[in-house]
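Okay, so here's just one chain, in structure tokens, the form predicted alone.
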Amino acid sequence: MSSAALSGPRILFRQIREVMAGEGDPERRLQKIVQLIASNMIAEVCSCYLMRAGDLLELFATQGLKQEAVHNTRLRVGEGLVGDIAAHARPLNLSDAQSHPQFAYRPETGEEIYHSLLGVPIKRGGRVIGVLVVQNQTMRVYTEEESEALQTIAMVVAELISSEEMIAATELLDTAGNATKPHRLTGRVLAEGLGIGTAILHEPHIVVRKTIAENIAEEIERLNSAVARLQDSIEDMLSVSDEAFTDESRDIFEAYKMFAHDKSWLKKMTTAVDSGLTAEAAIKRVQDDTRNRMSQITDPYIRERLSDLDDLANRLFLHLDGNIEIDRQHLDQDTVVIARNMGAAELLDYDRVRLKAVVLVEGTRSSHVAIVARALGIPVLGQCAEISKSVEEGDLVLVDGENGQAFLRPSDDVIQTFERSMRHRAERQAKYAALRNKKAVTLDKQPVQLNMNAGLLIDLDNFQDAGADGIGLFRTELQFMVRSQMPKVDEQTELYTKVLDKAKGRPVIFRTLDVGGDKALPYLEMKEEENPALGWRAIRIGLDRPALLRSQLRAMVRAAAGRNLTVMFPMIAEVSEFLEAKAILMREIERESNRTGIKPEAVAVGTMIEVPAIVWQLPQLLKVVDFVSVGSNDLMQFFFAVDRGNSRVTDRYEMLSSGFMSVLRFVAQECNKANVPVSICGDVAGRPLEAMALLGLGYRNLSMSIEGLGPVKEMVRSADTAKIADFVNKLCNMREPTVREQLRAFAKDHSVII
């Protein structure tokens, strides 16, 4: 079978359409279709397997295999070659199928005489609903054109399989995916809170209702018009001056603009329409092909480009026939966004009033979308793998960002219980708001400084009302991560100036660039590393690429002209690294002073305590720093040798273990002896129970996400640090894997509000 032997997709589509429009039993029509495919592609076998309940694929129609195998041959998803195609949702092209390790022989089919095999998934609404296979006796590899043709044919077949008539006649699964039963799903809390709303798919499923074109010229015109509207809409996005569109999101739209004008992408869709598909089917066809080609690529930058192309395909689909793209900035109802994953800037595309929660298939608590969501007070549930298979656009979703669960299509009693929980949470938030202007002072008159973590200008919009004493950690890398090229010094200066302006004289600690590991920069060449968390990242990149560090420090110095500048270096493992980085900063201050005669009013330079090695150099370090800040997330990761992005081990060890608490106590004691200010930032600082333990360990400066400020301040005002210190010191000597319950009992006995 060669590509030249194909009698033309248009002819085959017209024949299939006639069969689909005809009368009679749907299974007989499906049998007629496989006969047409076999004849058109000069294949000795064409078989169609459809999905049954329990993830079983059943042979429903065949030309070439034994007819007695129909409805008798079944394979589990993942079993055999057909099951492998369904499991991975990608084509399989083999010259000798029987030699493949996944081959599963079924004697009732009589397929032992056939060697070459080309199989493709049949998909509807983003889900595999069957598999279409052609086979020949000769050993040969099917051409790329033949593979693409069969994938296009599978889209047409999906239309018949998903028809109500077919479903009713065969008792198939609802292949359109319209589930109606309630579901309770579990996940990992990435940002606390409760939210209720209707589901919006961040990557909406393109559902093609009509596959075969009746008028090719009209379909080409529809496609071209949609492309023009898409390109215009992206231009409009880039021209928006509203502050809601930050520099970060603007750079993402610049990437969309580049891809929206990509000639190769546009030509592929036009070619698909020329072959006989509707504009909708052509968009879906090219999108599926792109996913198949790029899905196995691990390079993070290229994977991000796949996300861009996916998003463009979805937007283009919405522009067909003048459809208006979903206005995410102005939603008409309370909404829960469902996504595989999201970037921090993409979250800002949504209406901040109507967006009530986010549920992710992937995601970690340290991901930037989670960090931004916590700053905005939006609940996020991550690592919820089942959500993509269970949810449909418009489903009612309850997100419990306190206990790590989501409810799809909940019953009335579940809704009532959830709404009561939301009222109780609102009452707690009102109580925290009443504490906003009160001092964080303990019962034994110990003042505690409560600072806020930030990373975007949008964080500072909430700063004034949050009751924070300052910005204990401003993450500068977000501005770098969403751009296709490194931001210039002037662009960085503008950002840092706005941060200091919005802080209105309150302290701001700028952390220099902390990238590498799971935070890649597309324009910085980085080799794939076996252990990226332990590799070339943070200050190591800054010192190896001093121009990068200099440009950032230069921008900070300029932004702080006549004002206080506080800079902190991340991932310091040796005192010499700190001294080298500090020397670069001092040279930039001198350079700016010589250039303009203006320099910061005062400069404080500190370091993060994240690498255990630096803990044992504290006597030397504390002689040369102005302050230190414990990065609890990374310090705990390195202390326990645990990848905090790995869901299999991230919950294995406890911050509230005797061993880790002893290290934190040692750092606080050494800093207090040397009279060097010490703070702690990270998840532990924003949770009342953990924060109570930190008070006992000697910390009086805590930096956290915005939602932690109220609960922690309430705890502080109900605590006696002297009593806590006595108790916590005893716990440090216990060598227990966790002392959480002991701390809970202490809080209850001493009326500490946690």
The other form holds:
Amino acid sequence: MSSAALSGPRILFRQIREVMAGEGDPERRLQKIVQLIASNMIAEVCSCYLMRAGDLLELFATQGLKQEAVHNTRLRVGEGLVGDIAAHARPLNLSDAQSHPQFAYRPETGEEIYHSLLGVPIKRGGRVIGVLVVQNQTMRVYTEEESEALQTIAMVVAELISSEEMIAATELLDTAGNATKPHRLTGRVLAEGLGIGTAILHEPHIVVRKTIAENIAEEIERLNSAVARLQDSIEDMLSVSDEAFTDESRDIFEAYKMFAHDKSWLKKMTTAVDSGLTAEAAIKRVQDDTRNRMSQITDPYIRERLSDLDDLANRLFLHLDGNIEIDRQHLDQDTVVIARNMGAAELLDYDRVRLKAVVLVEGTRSSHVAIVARALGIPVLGQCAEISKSVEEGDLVLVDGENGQAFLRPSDDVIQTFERSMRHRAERQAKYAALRNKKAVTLDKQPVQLNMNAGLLIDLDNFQDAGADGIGLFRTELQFMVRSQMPKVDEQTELYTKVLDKAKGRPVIFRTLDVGGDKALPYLEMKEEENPALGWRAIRIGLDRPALLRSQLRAMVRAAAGRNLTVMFPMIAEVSEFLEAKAILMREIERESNRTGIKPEAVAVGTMIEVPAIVWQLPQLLKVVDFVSVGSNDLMQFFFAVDRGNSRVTDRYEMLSSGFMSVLRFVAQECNKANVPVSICGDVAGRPLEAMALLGLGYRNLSMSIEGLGPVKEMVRSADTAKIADFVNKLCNMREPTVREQLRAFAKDHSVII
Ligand code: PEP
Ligand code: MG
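So that was the form predicted alone. Now I'd like the form predicted together with phosphoenolpyruvate (PEP), please.
So here's everything in the complex, that chain up top.
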């Protein structure tokens, strides 16, 4: 925001303050304010719509539209351009509003002569309470500065509208008492589990009570002190050498530190105070701006960073005037946190014993918060847009992270049923814990290796208790994704050393970086691609940018000094790619050994089977690899040509189909013939019914997320592989899109616990 653009608001704010401080009917004062805005912004129209009960936006004051429209023109949220601004809580800037598909013409307003339109939401405590619009006859384009200035003005208007006298005079903001009724909401499961607790809002609905500064120098001083306190508090957090402070959260706080010193962020806030706002209004103004940007960006990495910035603004509020942080480390009751979105560091801020679940308005399964929550066993429901409208702080919330639903203010029956489900789950879990030290051997005495998939150091902490034989897949990219800068070789070495230390001699398969597609890294220049899943990703990046692959392999070699090193490459489509990648590894081992005389005790090199092309080169591939692991998530994606991230099509095809099972059987047979160890590490390995079929198809090594280990071990111990193989072979020869029911019936008839 340039200061030139804000000299206007500064004068305007003074005039608005005089009107607000004046006497008389609040509606008359609102009318005066729209006149002031119109003349200040050189607009022919300025109108203010306010939210009525039932999500209706009513025209309350206008300069330029016909006066008889006041209190008569009403639009539903989502209806017309004004309704659209309220529904999305974001500005709209149009040079020809009438040609916009959402335009809804209201003859009583006489607005047909106005073409350009700039509208912004009026928000209070995170909710939209109205819309402020300016219009001009000419088809003009409002500048970015004008849009920002109008958003700032909307904050000031929000203060007037929320005043007690305004509410008393107009019965505004009557929400018809919705907030007391029980309510069921649906969302997407981002982390499995069941949780019950009292709602707290992660983004405390910060209500700015005073928008216009009385003394700008004082406000600058308040802002600067708050920034200094924020910076100190982050330093303090980073200096704690606490066990609970994991390496992942340290990385994330390092990123916060960078943002807290970010000049452009600080400058934007100072400029907003200069324009006449109080320190809190300036923080809010810049935060709203970040949120607007966030709603338009799809790149997952940039979204995560903007969400960090958003969190930082929340923290900054709490430091104003020395008000210190809400204590999230010590919650005094079981809690469900409600957030629009959240960074992984913020999740780690909460008391882990009392935090029972999280509900997000946004969020995806691959977001950092979901990854960390799964590692911590905290259920998360995401993409639950309705939650922010329906929940109040203090409400009881049940989160069903098995079926993708949440219950707000539930009735007693619902609570009882839910508690019953929780007891069943706890019993199941206790049963699995008892199996921890028992062997995974089938009834016909076939040993089965059960491994865990991991990617964070937190996973390794759980590994001790999980009863897994080893780490069948260590997704190294997760470490890269939670950082703001490319980790240096030494940092990577330190990490891989910790992983091997924590594994205490049990085997660990390190997979080299599998980035690209939806896993973006900021320090890797990535062009936008039409089909990222088929694009420049995984080993393709590694071979095109060998320095990156080399530095990662070097770190692994150093970490494994005197120990076993097992490396696996992702997305290999040609034998030649594997040989090229393996040669890079071998060169690194030799280089290290020449330099220091130290090398791994033994080295095994393998590849993922994820691309159908490599399945047809198995006889050649198996001569050169030490092992393979089937990545069924990607193999299915490419086999069926179905985007694994697109919920519209992912459920259309199935692993338990005659076709895909035949492919899996072929891979296992070829590997067994060639005497090359084969495992499977896609999601299917962790589901008991699918895992039972995999035993029948010839797999004896399954790697899965932690929650699959108990149920799959129980299944293995109740299964007879010879009988399953007979049955599964018959199913492979059929032509069924799904044989799920047949397998269920088999399990029931043969008492296999699935
Ligand atoms: C797979 O593709 O099955 C796999 C295990 O890798 P990721 O899910 O990390 O792509
Ligand atoms: Mg994969």
